[in-house]
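Encoded as structure tokens, the following chain is the form predicted on its own, with no partner shown.
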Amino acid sequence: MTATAVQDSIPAHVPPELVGSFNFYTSEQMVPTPMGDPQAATSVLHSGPPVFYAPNNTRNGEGTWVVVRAEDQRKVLQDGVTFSSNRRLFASALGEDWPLIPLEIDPPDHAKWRSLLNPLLSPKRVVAMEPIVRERAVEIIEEIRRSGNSCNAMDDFCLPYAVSVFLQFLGIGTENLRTFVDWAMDQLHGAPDKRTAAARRFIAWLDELQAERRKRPSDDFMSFVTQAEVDGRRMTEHEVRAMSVLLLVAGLDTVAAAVGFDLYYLARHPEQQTLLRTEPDRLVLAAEELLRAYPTVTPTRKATVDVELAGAPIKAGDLVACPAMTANRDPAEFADPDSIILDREDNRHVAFAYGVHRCLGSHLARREIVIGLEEWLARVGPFRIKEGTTPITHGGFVFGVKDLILAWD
């Protein structure tokens, strides 16, 4: 976008001094060096206005207000009435109009959908899933080891691992794992035409699965939601689809990206690899710190009324972005926020967002991350970024890393 076009896209109510050039979507300014800390660059925002306007900060070129401080993000994310999450992004990309449930349902209706799903992702349920999650991690890692002494960590481990757990949750085996990984890659990271085609294939498959589970239920997510009742009635096919799609969007790329950033960090810090191998009990705290340092999401809301936030004149209809990466680097919240301290205590990060829409699957995601790292460190020797390769961080609905080629002896 040209400078003139950018200027023309700035709403009249935005003061010139509150316009910034930072772009969270493309992350053009987020990578100071190819091998540096790709998210530490956001710390510079804490020396500027607490809320500013960033033009062209979405996939379709819209601008957003960017909320920098953790305290102000909490105000936005806790107020689902003033700041709506009902943007219908997935459906609109298909030329349709339906919300992801419960993510794009605002209070008070959000509560009934959330309470319905809570038991499926409770800590108790996650503990019951741990053996199969670990089995999936081991199978994938051992296949990588049999193939040689290097791999593309995202394509060969992180995404297949996340997809395999997702399939288990749905009640599906891993026989067609590669097909689902390819669908996920196209849908989450492909060109627009590939994203749309993959989304339609996935929805068609979900519709077939829910039809099967309505006839022959089992002990899995799809069976539960096809048999569950809301407001005294069975869920409709569209409602089941909207819940299932959210599992894909929220549960695959975020977990894969988190594990990828963890491996990216550890590949550059062999001393930390050694520490975590010899003292694996440290991994739970370490995973939390890496979630703080490398969060992957930027919850974005739409203002429903005119409101002022930290001096910013937000109008009804304006988009308001709350990047976890700035909240997690907030010096008012964390001592020495730009240092990665693997045994940091009282780690109140917002990698799983905040408020009523805080990630429903956070218990499962945490265990997936820890188990994935445990098994990787236990089975793969000291690893490094392969000589002659350069990982690339990228923006999007999820901030992640690609071309992460790891090698070991």
Given for the second form:
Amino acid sequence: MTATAVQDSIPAHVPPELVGSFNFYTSEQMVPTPMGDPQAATSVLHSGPPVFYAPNNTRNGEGTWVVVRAEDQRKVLQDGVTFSSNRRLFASALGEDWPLIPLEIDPPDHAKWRSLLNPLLSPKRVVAMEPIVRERAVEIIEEIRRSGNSCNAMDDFCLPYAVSVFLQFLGIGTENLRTFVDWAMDQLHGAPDKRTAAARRFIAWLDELQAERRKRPSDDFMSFVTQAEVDGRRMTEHEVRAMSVLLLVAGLDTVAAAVGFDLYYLARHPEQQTLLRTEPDRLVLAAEELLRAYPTVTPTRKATVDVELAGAPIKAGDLVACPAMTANRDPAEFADPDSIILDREDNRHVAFAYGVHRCLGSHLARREIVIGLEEWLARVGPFRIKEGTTPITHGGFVFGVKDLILAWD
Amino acid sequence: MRIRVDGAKCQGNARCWALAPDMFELNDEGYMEEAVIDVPDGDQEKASRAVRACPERALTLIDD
Ligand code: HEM
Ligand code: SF4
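Got the form predicted on its own; any chance of the form predicted together with the partner chain too?
Full assembly next; the chain just shown is listed first.
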């Protein structure tokens, strides 16, 4: 965008002194960057106003307010009435208009959907899923080891791992793993036309699975939701679709990116790598610290009324972005926020957000990260970024790292 | 020492449970319900760490 176009897109109620020059899509370190550190690059925002306006701060180039501090983000994310998540983003990309369930449903309706889903991914349920998660991790890592002593961490490990755990949760086999990984890549990182095509394929595939499970239920997620009742009636086909498609977009790339950033960090810090390999009990706490340092998601809301937040005159209809990256490096919340301290205690990071939409999959995601790293460290041995290769990091909708080629002896 | 759980604020992050599974009993959805929990002698340190772990600020220490 040219400077004048940006200027034109700033609404009149935004005071000029609150217009920031940083956005999460096109600023330095947010664009694809060799050996970058995009989360750390957002730390500078703590020296500016606590809430500022970023023109061009969504995938579609809309402007948003950016809430920098953890405490202010908590106010936004814990108040789903003033700050609505009914944005219908996924549907609008398809030229349609329906909410993802439960992400784009506001309180009080949100609770009934959430209550239905909570038991499926509760901490106790996740404990029962662990053996399968570990089996998947081991299978994929062993295949990598058989094929040599280097690999593309995202394509060969992180994504297939996240996808196969997910397919297991949905209740289907992993024969189509590769196709699925390709779809996921297109859906999340492809050019807009590829994203739309991939989204339609996902939907068609989920519709088919739904029809199949309605006819012949088994004991998996899809069978559960096709049988489940809300408000004393069965869910409609459309509701089942809006729910299952959300799990797909929410639970694949996020897990893969988290494991990817962790491996990227460990590849550059051999002494920490050795510590976690020799004392795997440290992984639970270390994974929390890495989630704090390398979160990937920016929950975004739409104001329903005019409201002032930390000096910013937000108007009904404005978008309000709460990047986990800045909250997680808030000096008011974390001592020495830019240092990675693998045994940090009292770590109230917001990688999974706050409030009613707190990540439904957080308990599963936490275990996937810990188990994935544990098996990787134990089986692969000391690893590094392969000589002559350069990982590329990026900001945006979901932060990520690619071209992460790891090598070992 | 006791802990007050604000059931309305709890969003099921289960960070308290992760630190002290015996002290914090999650319901089937994985959330804490409104309660006042007695902290057994000797568990004070664990209890206050659990309170500090709650991202939603749903837990408060009552020092009696
Ligand atoms: C490290 C991995 C993950 C991260 C960082 C992450 C992050 C998040 C965040 C920040 C939100 C809140 C979004 C908002 O409030 O706008 C969220 C919501 C959600 N996540 Fe995750 N997530 C991860 C893994 C998963 C997994 C594995 C699943 C499913 C199995 C999942 C399912 C969901 C669902 C369904 C919601 C919407 C909850 C609601 O609206 O009530 N996520 N996630
Ligand atoms: S840590 Fe807080 S939000 Fe999480 S379960 Fe415990 S009380 Fe609830």
